[in-house]
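Only one chain is included here, represented as structure tokens and corresponding to the form predicted alone.
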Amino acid sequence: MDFKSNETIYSQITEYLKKQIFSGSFACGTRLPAIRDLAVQCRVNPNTIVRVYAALSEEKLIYTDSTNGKFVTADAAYILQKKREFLREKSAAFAKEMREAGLDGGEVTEMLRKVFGSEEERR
């Protein structure tokens, strides 16, 4: 992972795997790495993995087996309110942000449908 300065390494860590469980790559019941493994991929002290899980936990999204190690919730609907509670909280500070610059709705709306849409409209 590449960490950003503006931001405590284990907020990032955390929402990125927020944004694994909630793109499906860690499926509900998916059994998430291990404290150690986590931190040597991330670079960082296990004590900030055991942090980050510690959240993840007490948001509910993670669960601990306590001999098989931690696994994402089995709740699919859980983790889609959960996603979309994370998605109104992005969107809401990226409006804040494009507010700030000067931009309208329509200006946002067409910056977007740019982003998203087909390669020849990008260009």
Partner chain sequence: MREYAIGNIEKAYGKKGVLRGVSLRVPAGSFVGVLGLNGTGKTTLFNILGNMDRNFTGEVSLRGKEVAYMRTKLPFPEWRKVKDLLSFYERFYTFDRKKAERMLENTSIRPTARLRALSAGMQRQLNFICNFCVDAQVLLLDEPLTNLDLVFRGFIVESLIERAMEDRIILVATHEIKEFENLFTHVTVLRDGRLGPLTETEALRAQGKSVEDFYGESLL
Contents of the next structure:
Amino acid sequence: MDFKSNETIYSQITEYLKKQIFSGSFACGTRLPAIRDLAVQCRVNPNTIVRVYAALSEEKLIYTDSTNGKFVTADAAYILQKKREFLREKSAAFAKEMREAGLDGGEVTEMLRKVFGSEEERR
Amino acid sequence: MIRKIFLTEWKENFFVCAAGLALCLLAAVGISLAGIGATDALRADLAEYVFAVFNAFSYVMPVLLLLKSIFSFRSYYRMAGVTEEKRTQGVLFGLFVWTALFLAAQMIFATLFDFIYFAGAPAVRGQTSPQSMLLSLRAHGVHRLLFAPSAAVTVCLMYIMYDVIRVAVVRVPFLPLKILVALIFLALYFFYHYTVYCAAGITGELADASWLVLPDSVLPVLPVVPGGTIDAVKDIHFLAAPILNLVFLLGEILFCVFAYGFVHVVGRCKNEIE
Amino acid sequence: MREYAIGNIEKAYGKKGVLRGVSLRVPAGSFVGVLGLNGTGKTTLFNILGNMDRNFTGEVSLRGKEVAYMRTKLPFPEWRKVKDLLSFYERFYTFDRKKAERMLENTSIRPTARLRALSAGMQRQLNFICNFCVDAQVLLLDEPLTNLDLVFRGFIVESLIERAMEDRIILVATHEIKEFENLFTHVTVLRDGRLGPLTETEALRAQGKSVEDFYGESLL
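Moving on from the form predicted alone, kindly provide the form predicted together with its partner chain as a structure.
The complete assembly is shown below, putting the previous chain first.
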């Protein structure tokens, strides 16, 4: 994984894992990699992974079982809810940026339709 | 810790000593072979050459071991956290053991040579100079084995002196001054030891003791004569020390106490590990 | 597990003061990058922390066999064999010899080889493996990645990640910030004979600064 050097690694990995969970790549009940394995994979300090897992646990997206393994929550509805929150947050931030550049809602949605559309065509 | 240092260095020390012994044996065999079928006089001369080689090595090897103790590359002990004190003790112990072992082995080989070479030829042996047979136990009795630890003691004392000088010189800033301090200490050392040796010698003569520990003389103040020996010849070896002479022992113990105190007061380094 | 406290280390060569009061308190479990230009005294400092240099003033809370020190070059004579080295470490430290032998199996270093028969890269590999298998509270690494190919660099980074899972302390003196950037929990810059404050790397990034930025700024 490539990391941006001026954003906390912790937040970058947390976001990455959230996306994996939301997209279903890490489906409900999937076992997450061990702290050591993920640290080696990402080439980061394992203490960072510890923080990431702690944060995801607190958000109830993952849980720890008796063997100390980390699993994605089985609550699909909850994930959906969190996914919507994610969309809402990102959209709000995106909208703010576009507004600052003087672009209005209409131009933006039109462009988004084109971008998503061309992606659909490519598939 | 001393044991650990000994174990770390034993192979190289063994190799050096073994090489020395091998050379001695090579000379013995080579020279002996050259004398096959020769006259008695020539054979006696050849025997003297062999003994001369042995005697030479009895000087060379202890000095070599001493130089090796001083100049060996040992920074890895420091890395491992060994205190300088322990390191010095470990080196000293190894120096003593290997010097004594080498000389003892040499004496055994010299004795074997003495028996084998002269087997059935007492006339030849009669023509061989007794002085050359310094290391033969056949000539001087088993007690001569004491020469091994006595020479070991001598080189150890030299190493202790080197240690004192090293500690004294470290604190001195300029090189010419360092050399001066070293020379002063060396001069004091020789003066002190000469005095001790003289005192030991004088008391020794009074009690018929000798420089080199011989079976029929030597011993502290009261001459105790152990049974039957062959020669009354007193040999000289510059590395021998009259270690059974009380005056000598006292003098050297005092020296060691001084060295220990000096090193501890001045200190080997500013910030030693506890 | 204990913290590592370095207090006011001073070291001068003649009149030239190389280290002028180096102090640091490293919490247990930290992975610290000691940064600084060449010749500023990183190696001098590490030699002091790593038991090699005992002529300095100041205090160091952990010394002796509590510290494993990977220097730029193995401090053993060239004629020594690899297995003798392992025996040495076993004798003088708390050393996991089995683990070291296992790690060596993955390299092309044979236990019966003499050091002089090993290339510079292989010597470094051996150096790392030996110090890594020592059970010491502090691990000091002075430029550990020079002369190493990509494969072994990766191996070192992975090994250090495992070590970072324990509560021990790792100090790395290096220029190669890129490789270690994401492993450092803290960094500090040695400049003018003093160490800058111990700075948390994630705190830097939270401010939008990279470790390289921080390093660059510290040198100005």
